[in-house]
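Just the one chain here, the form predicted on its own, laid out as C-alpha coordinates.
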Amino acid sequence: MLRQINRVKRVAAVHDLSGVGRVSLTVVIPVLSTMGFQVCPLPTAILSNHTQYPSFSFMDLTDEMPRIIDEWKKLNVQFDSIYTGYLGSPQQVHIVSHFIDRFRLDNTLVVVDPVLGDNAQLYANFDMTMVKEMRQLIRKADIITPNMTELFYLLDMPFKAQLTDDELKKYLLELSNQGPQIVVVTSVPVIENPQQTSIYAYNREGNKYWKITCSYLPAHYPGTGDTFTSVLTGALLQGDSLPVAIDRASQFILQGIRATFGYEYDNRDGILLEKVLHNLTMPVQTNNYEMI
(Lines of atoms letter the chains of each structure in order from A and count residues from 1; the text may use other names and numbers.)
(Lines give C-alpha, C1' and ligand atoms only; values in the text may rest on other atoms or scores of the structure.)
Protein backbone atom coordinates (compact mmCIF):
# COMPACT_ATOMS: atom_id res chain seq x y z
CA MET A 1 0.00 0.00 0.00
CA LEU A 2 2.80 2.40 0.93
CA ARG A 3 4.51 1.64 -2.37
CA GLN A 4 1.40 2.73 -4.26
CA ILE A 5 1.01 5.93 -2.22
CA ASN A 6 4.65 6.96 -2.67
CA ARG A 7 5.18 5.95 -6.27
CA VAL A 8 6.32 8.45 -8.88
CA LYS A 9 3.69 9.21 -11.52
CA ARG A 10 4.57 8.04 -15.02
CA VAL A 11 4.02 9.88 -18.33
CA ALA A 12 4.20 8.26 -21.76
CA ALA A 13 5.57 10.96 -24.08
CA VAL A 14 4.94 10.35 -27.79
CA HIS A 15 7.24 12.84 -29.52
CA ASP A 16 10.24 12.92 -31.86
CA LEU A 17 13.83 13.27 -30.62
CA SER A 18 16.14 15.94 -32.05
CA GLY A 19 19.80 15.87 -31.09
CA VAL A 20 20.27 19.64 -31.51
CA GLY A 21 17.62 22.26 -30.75
CA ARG A 22 15.46 22.28 -27.64
CA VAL A 23 12.22 20.81 -28.98
CA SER A 24 10.03 17.76 -28.45
CA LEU A 25 11.61 15.12 -26.17
CA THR A 26 14.65 17.27 -25.29
CA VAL A 27 12.13 19.68 -23.75
CA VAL A 28 9.45 17.28 -22.54
CA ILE A 29 11.80 15.05 -20.53
CA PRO A 30 13.62 17.74 -18.50
CA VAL A 31 10.45 19.74 -17.82
CA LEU A 32 8.35 16.83 -16.58
CA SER A 33 11.30 15.24 -14.74
CA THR A 34 11.93 18.50 -12.90
CA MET A 35 8.26 18.55 -11.94
CA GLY A 36 8.64 15.08 -10.38
CA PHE A 37 7.43 12.65 -13.05
CA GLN A 38 9.01 9.65 -14.74
CA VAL A 39 8.94 10.25 -18.50
CA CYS A 40 8.76 7.17 -20.72
CA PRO A 41 9.53 8.24 -24.29
CA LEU A 42 7.78 6.63 -27.24
CA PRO A 43 9.89 8.26 -29.99
CA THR A 44 8.27 8.79 -33.38
CA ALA A 45 11.52 9.71 -35.16
CA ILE A 46 15.16 10.58 -34.47
CA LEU A 47 16.62 13.69 -36.08
CA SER A 48 20.14 15.11 -35.99
CA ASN A 49 18.51 18.50 -35.33
CA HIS A 50 15.02 19.90 -35.73
CA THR A 51 13.64 20.84 -39.14
CA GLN A 52 14.01 24.62 -38.88
CA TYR A 53 17.73 24.21 -39.55
CA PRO A 54 18.70 24.15 -43.25
CA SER A 55 19.42 20.39 -43.30
CA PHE A 56 18.96 17.43 -41.01
CA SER A 57 19.15 13.65 -40.86
CA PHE A 58 15.93 11.77 -40.17
CA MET A 59 15.14 8.24 -39.02
CA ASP A 60 11.44 7.31 -39.12
CA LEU A 61 10.46 5.03 -36.21
CA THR A 62 6.92 4.26 -37.38
CA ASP A 63 7.67 0.53 -37.67
CA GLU A 64 9.38 0.42 -34.27
CA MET A 65 6.59 2.16 -32.34
CA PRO A 66 4.22 -0.87 -32.20
CA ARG A 67 7.11 -3.08 -31.04
CA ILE A 68 7.85 -0.72 -28.15
CA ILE A 69 4.16 -0.59 -27.25
CA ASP A 70 3.90 -4.41 -27.30
CA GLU A 71 6.89 -4.73 -24.95
CA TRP A 72 5.34 -2.21 -22.57
CA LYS A 73 2.14 -4.25 -22.59
CA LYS A 74 4.10 -7.42 -21.71
CA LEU A 75 5.60 -5.55 -18.76
CA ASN A 76 2.12 -4.38 -17.69
CA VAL A 77 3.39 -0.80 -17.59
CA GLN A 78 0.74 1.71 -16.52
CA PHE A 79 0.74 5.43 -17.22
CA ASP A 80 -0.81 8.32 -15.30
CA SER A 81 -0.73 10.36 -18.50
CA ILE A 82 -0.31 9.79 -22.23
CA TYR A 83 0.99 12.95 -23.89
CA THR A 84 1.37 13.21 -27.66
CA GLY A 85 3.02 15.91 -29.74
CA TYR A 86 4.33 15.96 -33.31
CA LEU A 87 3.19 12.90 -35.28
CA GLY A 88 4.74 12.54 -38.71
CA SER A 89 2.05 10.69 -40.65
CA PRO A 90 -1.51 9.37 -40.59
CA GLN A 91 -0.06 5.92 -39.83
CA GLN A 92 1.54 7.28 -36.66
CA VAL A 93 -1.78 8.81 -35.66
CA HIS A 94 -3.39 5.36 -36.01
CA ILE A 95 -0.65 3.78 -33.88
CA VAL A 96 -1.11 6.40 -31.16
CA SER A 97 -4.88 6.02 -31.23
CA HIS A 98 -4.53 2.26 -30.70
CA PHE A 99 -1.93 2.87 -27.97
CA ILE A 100 -4.39 5.08 -26.07
CA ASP A 101 -7.08 2.41 -26.36
CA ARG A 102 -4.77 -0.30 -24.99
CA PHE A 103 -3.25 1.65 -22.09
CA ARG A 104 -5.89 4.09 -20.96
CA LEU A 105 -7.24 3.55 -17.45
CA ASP A 106 -10.07 5.37 -15.71
CA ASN A 107 -7.68 7.98 -14.27
CA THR A 108 -5.26 8.31 -17.21
CA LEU A 109 -4.88 11.90 -18.40
CA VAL A 110 -4.66 11.95 -22.21
CA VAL A 111 -3.12 15.15 -23.58
CA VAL A 112 -2.93 15.74 -27.34
CA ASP A 113 -1.01 18.65 -28.78
CA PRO A 114 -2.46 18.52 -32.31
CA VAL A 115 0.62 19.69 -34.21
CA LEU A 116 -0.48 20.58 -37.74
CA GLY A 117 0.76 24.04 -38.69
CA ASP A 118 1.28 27.69 -37.85
CA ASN A 119 0.90 31.12 -39.40
CA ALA A 120 -2.36 30.12 -41.11
CA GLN A 121 -0.90 27.18 -43.04
CA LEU A 122 -0.04 23.52 -42.61
CA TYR A 123 3.52 22.39 -42.09
CA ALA A 124 5.23 21.40 -45.35
CA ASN A 125 4.86 17.61 -45.02
CA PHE A 126 1.17 17.66 -44.03
CA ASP A 127 -2.00 17.65 -46.11
CA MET A 128 -5.72 17.41 -45.39
CA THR A 129 -5.47 13.66 -44.82
CA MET A 130 -3.36 14.38 -41.75
CA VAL A 131 -5.86 16.99 -40.59
CA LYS A 132 -8.73 14.51 -40.88
CA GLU A 133 -6.81 11.91 -38.86
CA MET A 134 -5.99 14.47 -36.17
CA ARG A 135 -9.67 15.38 -35.92
CA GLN A 136 -10.30 11.74 -34.99
CA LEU A 137 -7.44 11.58 -32.49
CA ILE A 138 -8.60 14.61 -30.49
CA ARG A 139 -11.87 12.78 -29.81
CA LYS A 140 -9.90 10.50 -27.48
CA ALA A 141 -8.13 13.33 -25.63
CA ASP A 142 -8.99 14.83 -22.25
CA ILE A 143 -7.03 17.97 -23.16
CA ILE A 144 -5.94 19.47 -26.47
CA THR A 145 -3.65 22.48 -26.95
CA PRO A 146 -3.95 23.80 -30.53
CA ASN A 147 -2.58 27.13 -31.67
CA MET A 148 -4.78 29.48 -33.71
CA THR A 149 -3.92 27.84 -37.04
CA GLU A 150 -4.65 24.36 -35.70
CA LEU A 151 -7.90 25.56 -34.14
CA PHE A 152 -9.33 26.45 -37.54
CA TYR A 153 -8.05 23.32 -39.28
CA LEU A 154 -9.61 21.13 -36.60
CA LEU A 155 -12.90 23.01 -37.01
CA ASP A 156 -12.67 22.86 -40.83
CA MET A 157 -13.06 26.63 -41.05
CA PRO A 158 -11.11 29.36 -42.89
CA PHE A 159 -8.44 31.04 -40.79
CA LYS A 160 -9.31 34.32 -39.12
CA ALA A 161 -6.53 36.32 -37.48
CA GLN A 162 -8.58 38.43 -35.10
CA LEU A 163 -11.36 37.08 -32.93
CA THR A 164 -13.60 38.49 -30.23
CA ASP A 165 -13.98 36.75 -26.88
CA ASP A 166 -17.45 35.57 -27.88
CA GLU A 167 -16.14 34.04 -31.12
CA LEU A 168 -13.36 32.25 -29.30
CA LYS A 169 -15.74 30.90 -26.69
CA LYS A 170 -17.95 29.54 -29.45
CA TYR A 171 -15.02 27.79 -31.17
CA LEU A 172 -13.68 26.37 -27.92
CA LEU A 173 -17.10 24.89 -27.16
CA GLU A 174 -17.36 23.41 -30.68
CA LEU A 175 -14.00 21.69 -30.30
CA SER A 176 -14.83 20.41 -26.82
CA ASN A 177 -18.08 18.96 -28.17
CA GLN A 178 -15.97 16.77 -30.44
CA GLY A 179 -14.53 14.94 -27.41
CA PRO A 180 -11.91 16.69 -25.26
CA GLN A 181 -13.08 17.98 -21.90
CA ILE A 182 -10.54 20.82 -21.95
CA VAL A 183 -9.49 22.93 -24.94
CA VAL A 184 -6.59 25.38 -24.59
CA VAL A 185 -5.83 27.68 -27.52
CA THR A 186 -2.44 29.40 -27.53
CA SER A 187 -0.89 32.37 -29.33
CA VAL A 188 -4.08 34.41 -29.64
CA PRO A 189 -3.28 38.02 -30.64
CA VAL A 190 -4.67 40.81 -28.49
CA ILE A 191 -6.48 43.07 -30.94
CA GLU A 192 -6.05 46.32 -29.07
CA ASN A 193 -2.47 45.67 -27.91
CA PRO A 194 0.15 44.00 -30.18
CA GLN A 195 2.56 43.99 -27.20
CA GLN A 196 0.49 41.19 -25.64
CA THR A 197 -0.71 37.70 -26.48
CA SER A 198 -3.43 35.58 -24.90
CA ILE A 199 -4.32 32.00 -24.09
CA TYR A 200 -7.96 30.95 -23.97
CA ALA A 201 -9.31 27.80 -22.35
CA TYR A 202 -12.60 26.00 -21.86
CA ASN A 203 -13.38 23.28 -19.34
CA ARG A 204 -16.60 21.39 -20.02
CA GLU A 205 -16.67 20.32 -16.38
CA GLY A 206 -18.17 23.41 -14.79
CA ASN A 207 -18.72 25.02 -18.21
CA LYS A 208 -16.07 27.69 -17.53
CA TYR A 209 -13.96 29.79 -19.89
CA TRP A 210 -10.59 31.23 -18.92
CA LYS A 211 -8.28 33.82 -20.41
CA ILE A 212 -4.65 34.61 -19.60
CA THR A 213 -2.86 37.57 -21.16
CA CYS A 214 0.90 38.02 -21.05
CA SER A 215 3.62 40.12 -22.64
CA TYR A 216 4.65 39.40 -26.22
CA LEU A 217 8.36 39.53 -27.03
CA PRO A 218 9.29 39.80 -30.74
CA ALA A 219 11.39 36.65 -30.95
CA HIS A 220 10.66 33.15 -32.23
CA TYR A 221 12.10 30.14 -30.41
CA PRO A 222 11.28 26.60 -31.55
CA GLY A 223 9.97 24.28 -28.84
CA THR A 224 7.98 26.81 -26.81
CA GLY A 225 4.75 25.00 -27.69
CA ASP A 226 6.20 21.71 -26.47
CA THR A 227 7.39 23.44 -23.31
CA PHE A 228 4.00 25.06 -22.65
CA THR A 229 2.04 21.81 -22.97
CA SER A 230 4.62 19.93 -20.87
CA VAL A 231 4.33 22.39 -17.99
CA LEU A 232 0.53 22.40 -18.32
CA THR A 233 0.43 18.59 -18.19
CA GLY A 234 2.76 18.45 -15.19
CA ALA A 235 0.83 21.10 -13.29
CA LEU A 236 -2.47 19.29 -13.79
CA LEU A 237 -0.88 16.00 -12.68
CA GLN A 238 0.34 17.81 -9.56
CA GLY A 239 -3.26 18.77 -8.80
CA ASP A 240 -3.38 22.39 -9.98
CA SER A 241 -6.63 23.84 -11.25
CA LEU A 242 -6.83 24.51 -14.99
CA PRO A 243 -6.32 28.31 -14.79
CA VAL A 244 -3.39 27.96 -12.38
CA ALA A 245 -1.82 25.27 -14.60
CA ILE A 246 -2.12 27.52 -17.67
CA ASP A 247 -0.76 30.45 -15.68
CA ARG A 248 2.27 28.41 -14.58
CA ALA A 249 2.94 27.29 -18.15
CA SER A 250 2.65 30.78 -19.64
CA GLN A 251 4.83 32.30 -16.88
CA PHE A 252 7.50 29.66 -17.47
CA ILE A 253 7.59 30.36 -21.21
CA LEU A 254 7.92 34.09 -20.53
CA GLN A 255 10.73 33.43 -18.04
CA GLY A 256 12.51 31.28 -20.60
CA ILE A 257 12.21 33.84 -23.38
CA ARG A 258 13.39 36.65 -21.11
CA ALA A 259 16.37 34.55 -19.97
CA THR A 260 17.31 34.01 -23.63
CA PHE A 261 16.31 37.25 -25.31
CA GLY A 262 19.32 39.35 -24.32
CA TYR A 263 21.98 36.96 -25.62
CA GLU A 264 23.67 37.00 -29.03
CA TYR A 265 22.25 33.59 -29.72
CA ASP A 266 20.91 31.39 -32.52
CA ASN A 267 17.16 31.39 -31.86
CA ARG A 268 16.85 28.02 -33.60
CA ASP A 269 18.44 26.43 -30.51
CA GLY A 270 15.30 27.25 -28.50
CA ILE A 271 15.01 28.96 -25.14
CA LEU A 272 17.80 28.54 -22.58
CA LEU A 273 15.78 25.97 -20.66
CA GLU A 274 18.63 25.13 -18.29
CA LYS A 275 18.58 28.64 -16.80
CA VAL A 276 14.91 28.48 -15.79
CA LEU A 277 14.10 24.82 -15.05
CA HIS A 278 14.49 25.42 -11.32
CA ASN A 279 11.53 27.83 -11.47
CA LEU A 280 9.24 24.84 -11.97
CA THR A 281 9.74 23.87 -8.33
CA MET A 282 8.73 27.31 -7.04
CA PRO A 283 5.21 28.49 -6.15
CA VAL A 284 3.27 30.53 -8.72
CA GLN A 285 4.32 34.13 -8.21
CA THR A 286 1.29 35.86 -9.76
CA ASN A 287 -2.13 34.94 -11.05
CA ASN A 288 -2.94 36.52 -14.40
CA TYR A 289 -6.03 34.51 -15.30
CA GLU A 290 -9.57 35.78 -15.57
CA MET A 291 -12.87 34.04 -16.15
CA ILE A 292 -14.75 35.19 -19.26
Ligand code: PXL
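Pass me the form predicted in complex with the named molecule as well; I've looked at the form predicted on its own already.
If you are looking for partners or other molecules, they are not here, because only the chain is given.
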Protein backbone atom coordinates (compact mmCIF):
# COMPACT_ATOMS: atom_id res chain seq x y z
CA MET A 1 0.00 0.00 0.00
CA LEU A 2 2.62 2.56 1.12
CA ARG A 3 4.70 1.46 -1.83
CA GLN A 4 1.96 2.70 -4.16
CA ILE A 5 1.53 6.02 -2.35
CA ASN A 6 5.21 6.87 -1.94
CA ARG A 7 6.53 5.84 -5.26
CA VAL A 8 7.97 8.25 -7.83
CA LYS A 9 5.68 8.48 -10.86
CA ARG A 10 7.12 7.26 -14.13
CA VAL A 11 6.79 8.83 -17.58
CA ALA A 12 7.62 7.07 -20.86
CA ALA A 13 8.98 9.81 -23.12
CA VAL A 14 8.81 9.06 -26.85
CA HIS A 15 10.91 11.80 -28.46
CA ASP A 16 14.17 12.18 -30.39
CA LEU A 17 17.55 12.86 -28.82
CA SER A 18 19.10 15.93 -30.44
CA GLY A 19 22.58 16.71 -29.13
CA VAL A 20 22.56 20.45 -29.73
CA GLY A 21 19.69 22.93 -29.65
CA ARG A 22 17.57 22.15 -26.55
CA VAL A 23 14.58 20.31 -27.97
CA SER A 24 12.80 17.04 -27.23
CA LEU A 25 14.55 14.68 -24.76
CA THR A 26 17.16 17.25 -23.69
CA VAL A 27 14.22 19.38 -22.54
CA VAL A 28 11.70 16.73 -21.49
CA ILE A 29 14.09 14.91 -19.14
CA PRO A 30 15.35 17.90 -17.10
CA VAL A 31 11.88 19.47 -16.82
CA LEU A 32 10.10 16.32 -15.66
CA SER A 33 12.99 15.22 -13.42
CA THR A 34 12.96 18.62 -11.71
CA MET A 35 9.22 18.24 -11.19
CA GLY A 36 9.81 14.92 -9.42
CA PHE A 37 9.19 12.27 -12.07
CA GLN A 38 11.26 9.44 -13.44
CA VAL A 39 11.61 9.77 -17.21
CA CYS A 40 12.12 6.60 -19.28
CA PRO A 41 13.15 7.64 -22.78
CA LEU A 42 12.01 5.66 -25.79
CA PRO A 43 14.16 7.49 -28.35
CA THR A 44 12.74 7.86 -31.86
CA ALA A 45 15.93 9.12 -33.54
CA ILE A 46 19.36 10.46 -32.70
CA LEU A 47 20.37 13.75 -34.28
CA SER A 48 23.52 15.85 -34.06
CA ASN A 49 21.26 18.89 -33.56
CA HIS A 50 17.64 19.79 -34.29
CA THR A 51 16.35 20.28 -37.82
CA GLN A 52 16.09 24.06 -37.75
CA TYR A 53 19.85 24.29 -38.25
CA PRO A 54 20.87 24.14 -41.93
CA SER A 55 22.30 20.62 -41.63
CA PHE A 56 22.12 17.71 -39.21
CA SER A 57 22.95 14.01 -38.90
CA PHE A 58 19.98 11.70 -38.37
CA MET A 59 19.83 8.11 -37.13
CA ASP A 60 16.34 6.64 -37.40
CA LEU A 61 15.50 4.27 -34.51
CA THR A 62 12.28 2.82 -35.96
CA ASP A 63 13.72 -0.73 -35.96
CA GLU A 64 15.07 -0.46 -32.42
CA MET A 65 11.90 0.80 -30.76
CA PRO A 66 9.95 -2.52 -30.78
CA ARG A 67 12.98 -4.23 -29.19
CA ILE A 68 13.06 -1.66 -26.38
CA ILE A 69 9.29 -1.98 -25.87
CA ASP A 70 9.48 -5.80 -25.71
CA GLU A 71 12.19 -5.61 -23.05
CA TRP A 72 10.07 -3.17 -21.03
CA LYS A 73 7.18 -5.62 -21.24
CA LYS A 74 9.43 -8.39 -19.92
CA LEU A 75 10.36 -6.13 -17.00
CA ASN A 76 6.65 -5.48 -16.44
CA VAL A 77 7.40 -1.79 -16.08
CA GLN A 78 4.34 0.46 -15.62
CA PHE A 79 3.91 4.09 -16.60
CA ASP A 80 1.79 6.84 -15.06
CA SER A 81 2.10 8.75 -18.31
CA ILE A 82 3.08 8.08 -21.91
CA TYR A 83 4.20 11.29 -23.54
CA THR A 84 5.07 11.39 -27.24
CA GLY A 85 6.61 14.18 -29.33
CA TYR A 86 8.88 14.24 -32.37
CA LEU A 87 8.72 10.94 -34.25
CA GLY A 88 11.55 9.79 -36.50
CA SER A 89 9.41 8.25 -39.28
CA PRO A 90 5.71 7.89 -40.17
CA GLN A 91 5.99 4.12 -39.50
CA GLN A 92 6.68 4.93 -35.87
CA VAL A 93 3.06 5.97 -35.39
CA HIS A 94 2.03 2.30 -35.60
CA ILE A 95 4.73 1.28 -33.13
CA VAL A 96 3.78 4.04 -30.70
CA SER A 97 0.09 3.32 -31.09
CA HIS A 98 0.67 -0.35 -30.26
CA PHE A 99 2.92 0.68 -27.36
CA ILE A 100 0.07 2.78 -25.91
CA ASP A 101 -2.36 -0.15 -26.27
CA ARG A 102 0.01 -2.52 -24.47
CA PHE A 103 1.04 -0.20 -21.61
CA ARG A 104 -2.00 1.98 -20.97
CA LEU A 105 -3.53 1.36 -17.51
CA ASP A 106 -6.75 2.87 -16.13
CA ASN A 107 -4.91 5.93 -14.82
CA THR A 108 -2.22 6.36 -17.47
CA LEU A 109 -2.17 9.90 -18.85
CA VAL A 110 -1.48 9.70 -22.61
CA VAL A 111 -0.09 12.99 -23.92
CA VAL A 112 0.51 13.38 -27.64
CA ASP A 113 2.34 16.51 -28.72
CA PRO A 114 1.72 16.29 -32.48
CA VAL A 115 5.11 17.72 -33.49
CA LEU A 116 4.87 18.55 -37.20
CA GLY A 117 5.99 22.12 -37.78
CA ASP A 118 5.95 25.78 -36.84
CA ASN A 119 5.45 29.16 -38.50
CA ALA A 120 2.95 27.67 -40.98
CA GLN A 121 5.51 25.16 -42.28
CA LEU A 122 6.35 21.52 -41.71
CA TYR A 123 9.76 20.79 -40.16
CA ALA A 124 12.53 19.59 -42.52
CA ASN A 125 12.21 15.79 -42.93
CA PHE A 126 8.42 15.81 -42.64
CA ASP A 127 5.83 15.53 -45.41
CA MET A 128 2.10 14.82 -45.66
CA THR A 129 2.61 11.13 -44.83
CA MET A 130 3.70 12.15 -41.33
CA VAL A 131 0.73 14.52 -41.06
CA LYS A 132 -1.72 11.76 -42.05
CA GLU A 133 -0.20 9.34 -39.53
CA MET A 134 -0.24 11.97 -36.79
CA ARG A 135 -3.98 12.48 -37.41
CA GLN A 136 -4.36 8.82 -36.39
CA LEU A 137 -2.11 9.02 -33.33
CA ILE A 138 -4.03 11.89 -31.72
CA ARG A 139 -7.11 9.61 -31.52
CA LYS A 140 -5.31 7.58 -28.85
CA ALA A 141 -4.45 10.59 -26.66
CA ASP A 142 -6.02 11.97 -23.50
CA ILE A 143 -4.35 15.32 -24.22
CA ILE A 144 -2.93 16.89 -27.37
CA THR A 145 -0.97 20.15 -27.56
CA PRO A 146 -0.70 21.38 -31.17
CA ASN A 147 0.67 24.83 -31.98
CA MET A 148 -1.24 26.88 -34.58
CA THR A 149 0.63 25.32 -37.51
CA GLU A 150 -0.06 21.81 -36.25
CA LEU A 151 -3.69 22.68 -35.54
CA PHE A 152 -4.34 23.42 -39.20
CA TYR A 153 -2.40 20.40 -40.45
CA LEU A 154 -4.42 18.16 -38.13
CA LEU A 155 -7.68 19.77 -39.26
CA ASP A 156 -6.62 19.57 -42.92
CA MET A 157 -7.33 23.26 -43.42
CA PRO A 158 -5.23 26.11 -44.83
CA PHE A 159 -3.27 28.06 -42.20
CA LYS A 160 -4.90 31.20 -40.88
CA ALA A 161 -3.09 33.45 -38.40
CA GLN A 162 -6.00 35.48 -37.07
CA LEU A 163 -8.83 33.65 -35.41
CA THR A 164 -11.76 34.66 -33.24
CA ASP A 165 -12.56 32.95 -29.94
CA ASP A 166 -15.57 31.27 -31.57
CA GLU A 167 -13.50 29.86 -34.42
CA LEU A 168 -10.93 28.51 -32.00
CA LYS A 169 -13.58 26.94 -29.82
CA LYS A 170 -15.02 25.22 -32.88
CA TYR A 171 -11.60 23.82 -33.88
CA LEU A 172 -10.82 22.64 -30.35
CA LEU A 173 -14.12 20.80 -30.20
CA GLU A 174 -13.57 19.29 -33.64
CA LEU A 175 -10.22 17.82 -32.57
CA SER A 176 -11.56 16.65 -29.22
CA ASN A 177 -14.38 14.82 -31.01
CA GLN A 178 -11.70 12.74 -32.71
CA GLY A 179 -10.63 11.28 -29.34
CA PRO A 180 -8.59 13.46 -26.96
CA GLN A 181 -10.45 14.64 -23.88
CA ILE A 182 -8.28 17.75 -23.64
CA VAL A 183 -7.02 19.88 -26.53
CA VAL A 184 -4.58 22.74 -25.88
CA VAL A 185 -3.55 25.08 -28.71
CA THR A 186 -0.46 27.19 -28.12
CA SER A 187 1.05 30.29 -29.73
CA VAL A 188 -2.20 31.91 -30.86
CA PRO A 189 -1.58 35.56 -31.82
CA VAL A 190 -3.77 38.14 -30.08
CA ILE A 191 -5.35 40.19 -32.85
CA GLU A 192 -5.78 43.42 -30.93
CA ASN A 193 -2.37 43.29 -29.19
CA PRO A 194 0.79 42.03 -30.95
CA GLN A 195 2.58 42.27 -27.55
CA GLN A 196 0.60 39.25 -26.39
CA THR A 197 -0.01 35.60 -27.24
CA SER A 198 -2.74 33.23 -26.09
CA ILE A 199 -3.24 29.59 -25.30
CA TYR A 200 -6.68 28.06 -25.74
CA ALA A 201 -7.85 24.83 -24.12
CA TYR A 202 -10.90 22.63 -24.11
CA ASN A 203 -11.76 19.92 -21.61
CA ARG A 204 -14.58 17.61 -22.71
CA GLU A 205 -15.05 16.57 -19.08
CA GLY A 206 -17.07 19.52 -17.82
CA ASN A 207 -17.33 20.93 -21.37
CA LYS A 208 -15.23 24.00 -20.51
CA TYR A 209 -13.06 26.29 -22.63
CA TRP A 210 -10.10 28.19 -21.17
CA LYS A 211 -7.95 31.02 -22.44
CA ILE A 212 -4.62 32.14 -21.04
CA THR A 213 -3.07 35.31 -22.43
CA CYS A 214 0.54 36.23 -21.68
CA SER A 215 3.17 38.72 -22.84
CA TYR A 216 5.04 37.89 -25.99
CA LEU A 217 8.69 38.67 -26.58
CA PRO A 218 9.48 38.99 -30.27
CA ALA A 219 11.87 36.06 -30.61
CA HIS A 220 11.51 32.50 -31.77
CA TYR A 221 13.26 29.73 -29.85
CA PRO A 222 13.03 26.07 -30.93
CA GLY A 223 11.95 23.67 -28.19
CA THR A 224 9.53 25.96 -26.38
CA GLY A 225 6.66 23.67 -27.44
CA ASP A 226 8.48 20.71 -25.87
CA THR A 227 9.09 22.72 -22.70
CA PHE A 228 5.46 23.79 -22.57
CA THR A 229 4.02 20.28 -22.92
CA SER A 230 6.56 18.84 -20.46
CA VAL A 231 5.60 21.35 -17.73
CA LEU A 232 1.90 20.85 -18.51
CA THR A 233 2.28 17.06 -18.19
CA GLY A 234 4.25 17.36 -14.96
CA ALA A 235 1.75 19.80 -13.45
CA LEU A 236 -1.21 17.54 -14.28
CA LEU A 237 0.63 14.53 -12.83
CA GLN A 238 1.20 16.59 -9.67
CA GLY A 239 -2.55 17.13 -9.45
CA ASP A 240 -2.98 20.67 -10.79
CA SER A 241 -6.21 21.58 -12.56
CA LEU A 242 -5.98 22.11 -16.33
CA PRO A 243 -6.03 25.95 -16.26
CA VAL A 244 -3.48 26.10 -13.42
CA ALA A 245 -1.25 23.61 -15.26
CA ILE A 246 -1.40 25.74 -18.42
CA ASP A 247 -0.64 28.85 -16.37
CA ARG A 248 2.43 27.19 -14.87
CA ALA A 249 3.65 26.07 -18.27
CA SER A 250 3.17 29.45 -19.94
CA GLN A 251 4.74 31.36 -17.05
CA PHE A 252 7.73 29.05 -17.13
CA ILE A 253 8.22 29.61 -20.88
CA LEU A 254 8.09 33.36 -20.33
CA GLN A 255 10.66 33.14 -17.52
CA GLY A 256 12.88 31.10 -19.86
CA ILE A 257 12.54 33.57 -22.71
CA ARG A 258 13.19 36.54 -20.37
CA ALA A 259 16.30 34.81 -19.03
CA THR A 260 17.59 34.43 -22.59
CA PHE A 261 16.36 37.45 -24.50
CA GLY A 262 18.86 39.99 -23.15
CA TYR A 263 21.92 38.07 -24.32
CA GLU A 264 23.55 38.34 -27.73
CA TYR A 265 22.74 34.78 -28.55
CA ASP A 266 21.93 32.30 -31.33
CA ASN A 267 18.20 31.68 -30.81
CA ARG A 268 18.49 28.26 -32.43
CA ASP A 269 20.17 27.04 -29.20
CA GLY A 270 16.80 27.39 -27.45
CA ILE A 271 15.95 29.10 -24.16
CA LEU A 272 18.51 28.98 -21.36
CA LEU A 273 16.59 26.31 -19.51
CA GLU A 274 19.37 25.77 -16.96
CA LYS A 275 18.85 29.29 -15.58
CA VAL A 276 15.16 28.78 -14.79
CA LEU A 277 14.69 25.05 -14.11
CA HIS A 278 14.70 25.60 -10.34
CA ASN A 279 11.53 27.74 -10.68
CA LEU A 280 9.63 24.52 -11.39
CA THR A 281 9.95 23.54 -7.74
CA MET A 282 8.04 26.65 -6.66
CA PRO A 283 4.27 27.17 -6.74
CA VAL A 284 2.74 29.65 -9.18
CA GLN A 285 2.15 33.06 -7.62
CA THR A 286 -0.45 34.46 -10.01
CA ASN A 287 -3.07 33.06 -12.34
CA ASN A 288 -3.97 34.52 -15.70
CA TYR A 289 -6.59 32.12 -16.94
CA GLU A 290 -10.17 32.93 -17.88
CA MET A 291 -13.09 30.75 -18.86
CA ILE A 292 -14.54 31.56 -22.27
